[in-house]
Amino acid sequence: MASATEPPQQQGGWLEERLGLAAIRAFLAHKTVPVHAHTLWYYFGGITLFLFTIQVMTGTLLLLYYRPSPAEAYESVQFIVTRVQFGWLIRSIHSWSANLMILSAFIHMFSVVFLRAFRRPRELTWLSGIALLGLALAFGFSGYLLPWNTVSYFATKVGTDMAAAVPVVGHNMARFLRGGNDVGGATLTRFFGFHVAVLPGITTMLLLAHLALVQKHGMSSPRWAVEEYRRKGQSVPQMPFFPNFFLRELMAWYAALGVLGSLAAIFPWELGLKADPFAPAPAGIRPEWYFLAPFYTLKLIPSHVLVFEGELVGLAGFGLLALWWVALPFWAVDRKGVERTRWVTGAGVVLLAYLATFSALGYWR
């Protein structure tokens, strides 16, 4: 116990020679956010993060009922929804959370595009966020066979197949997701370690980077936005990260919460039937909405494009579309480092709407 004539800066002093809280109050002092027009869009990356927060709060809740056999996983998920007290509840949440992460993720993605977030030198921030981007999308496809029923069984084989058809390596990655030559029990078992070990290990240590270099570059100001500003002899406002930006990311988070537990109770996600590697392919069978767009393409490809296989030449071209993506702030400026604008803006609309109106018809068709 601390003596009353010990001086002030003593009495307390355990904690801050330990931690550094003071560094820690310094700093959110001193971080700052742009103020604009567009402020609102800054609100995603954040929304994302707290999603992914509760995927691993509702995941681990269902940890402690799942069994991962093609004998006991179905029963597991069945228990769990209708024996566990509020198990349907959680197991909702958890879905439904999934879908709200990779539709945030996807908005914070376009809205870097648009708001030009990727230029230099925040090159490597655009680069580990695609990464945590796709790790979202595998997140969703390993989860997804998980409850072992009969729509994600022959979803995860229509997935595996298209990973076969890769040339020259796709025989070896089919059979490593798959732990065979077909989707089943080695399936089930290496996707759930997929799922509660592999991603999130990657995952973790990939946001932490990119939290690093989002920190160490602050946040973006689009152009239109410093050019406004400076004629006006001016530069862009600025706001306190702490408490100004960080209240109103709560109130973000909040609005989050009410939209997923609203969908979450209305909408409990289905069970379905379970699944018989026996029986024929239901009719209809489609994957997630986040990867209906390349489905619903491949099914459009002809069987044979000029002497090479329709769906060889999908895969390429998907292939070579994500690395043109991928590299985006590299070909964003020319030669003499000016931005092309204009082809920035066609390609983040072009895309988006590529993906808005594939993704909506091969859901109705």
The other form holds:
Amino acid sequence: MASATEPPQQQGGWLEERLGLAAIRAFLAHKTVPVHAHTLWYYFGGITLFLFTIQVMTGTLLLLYYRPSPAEAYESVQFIVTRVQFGWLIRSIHSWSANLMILSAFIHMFSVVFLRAFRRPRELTWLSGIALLGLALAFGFSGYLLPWNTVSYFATKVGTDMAAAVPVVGHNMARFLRGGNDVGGATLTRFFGFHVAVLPGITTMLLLAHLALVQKHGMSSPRWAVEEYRRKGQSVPQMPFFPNFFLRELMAWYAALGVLGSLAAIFPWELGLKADPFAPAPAGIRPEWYFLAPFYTLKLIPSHVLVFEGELVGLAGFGLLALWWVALPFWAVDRKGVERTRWVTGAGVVLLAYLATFSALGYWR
Amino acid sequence: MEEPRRNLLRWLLGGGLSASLISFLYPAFKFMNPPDIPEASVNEVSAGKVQDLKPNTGKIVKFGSLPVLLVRTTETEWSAFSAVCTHLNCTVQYKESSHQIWCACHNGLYNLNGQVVSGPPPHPLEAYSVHIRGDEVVVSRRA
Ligand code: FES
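Having looked at the form predicted on its own, could you now put up the form predicted in complex with the partner chain?
What follows is the entire complex, opening with the chain shown before.
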């Protein structure tokens, strides 16, 4: 125990004495990553994190010029992409990175499902991850409105009106989201606040919790890999997290950055037309790809199903589906603690198939 | 003697903390709920000159803060509906080719009486009245 009279420790020097670097080094030396045929999937959590930091950085830059009011929002984004040096690139990266981040989060989630990494004791890691995915979608939904163009205006009308269909509290929820009875200036201001303050705050806290949980439980090895090595009388080989896995992850980030940079530069994100509350919804309107599946489902549901209105049925369906998915680690084992392997894989395949086909149909029809 | 005292203190502390928490959260919660802004109620608006809208075309007119779809069906026939789709709030348009009202968002179709023909909208569009005063088209709310 150090006291005022004790001479300073010489070993390790000034920083060591103040930061306790040896403990950090020891901690890093202990963390390992399992090596098996599917190690590849371990990279996607990190890629999602990397793209999130890109979002924070480019978002901060965009804040220097963006103005959140219906009279100025569109014009300010136009100013960014036409007048500000590299403005088009920063905005394009922000939009592309948002999409790639959600894609990578989805890949991360499905890999966790198929490798069954959500098993006990990692239920909370799963729940925090799902909550983070929900936040990413909320980021996407709120950010989509900010350029105040026609498509985003109607997407927000439809999205917030779905909230209004929730029984009892729906009306107030929709009013809370819109900041009034309909989508307008108040909605834009609110969404801006959500997008740059509320969501980043919650996300940062949850992200830290998620990472702490991953740290605490270590990386999960798939059961088949454990069995395979046990038969040989071994345990699953591990590579040190630092520097081995870390450097590989860094390479993955480089690759992601390459993809992101090329997409952003070759296909600059469009701005579209300024929103006009007195213009009809344009033909061919559709949301971002990650909302295409529910969008197409809504298109298919007829006006009434039995005595219920179609939108209510759709909403109830999405709600139940989400609940069932969130609860995955809890129904993935039966009462005796036996894993329902087939059920989990089946559920994953069915959900993936639904998302893929309905997104494709929503895109092309 | 010790136990009841301890319980009382626990209650006081817990109650005090909850009370302060509620007194912080209540105003914050109320603050988030947007105030009602009363809108001047509009009962009729001018939708321009008769000759401005060709037969078999439609246009959106501003009815206060609401969009209303005005359709000139033939030379002499006019109709008007709330342009807010009853499904999920998109703004509808007149389809000249099929003489129907169409919502691009989820492909909802209404006929020229505002009734749903196909697609997800659950209710008909609210109808408005159209009058011609001289060469001016006037749209008004139905009584
Ligand atoms: S909003 Fe009109 S059909 Fe869905």
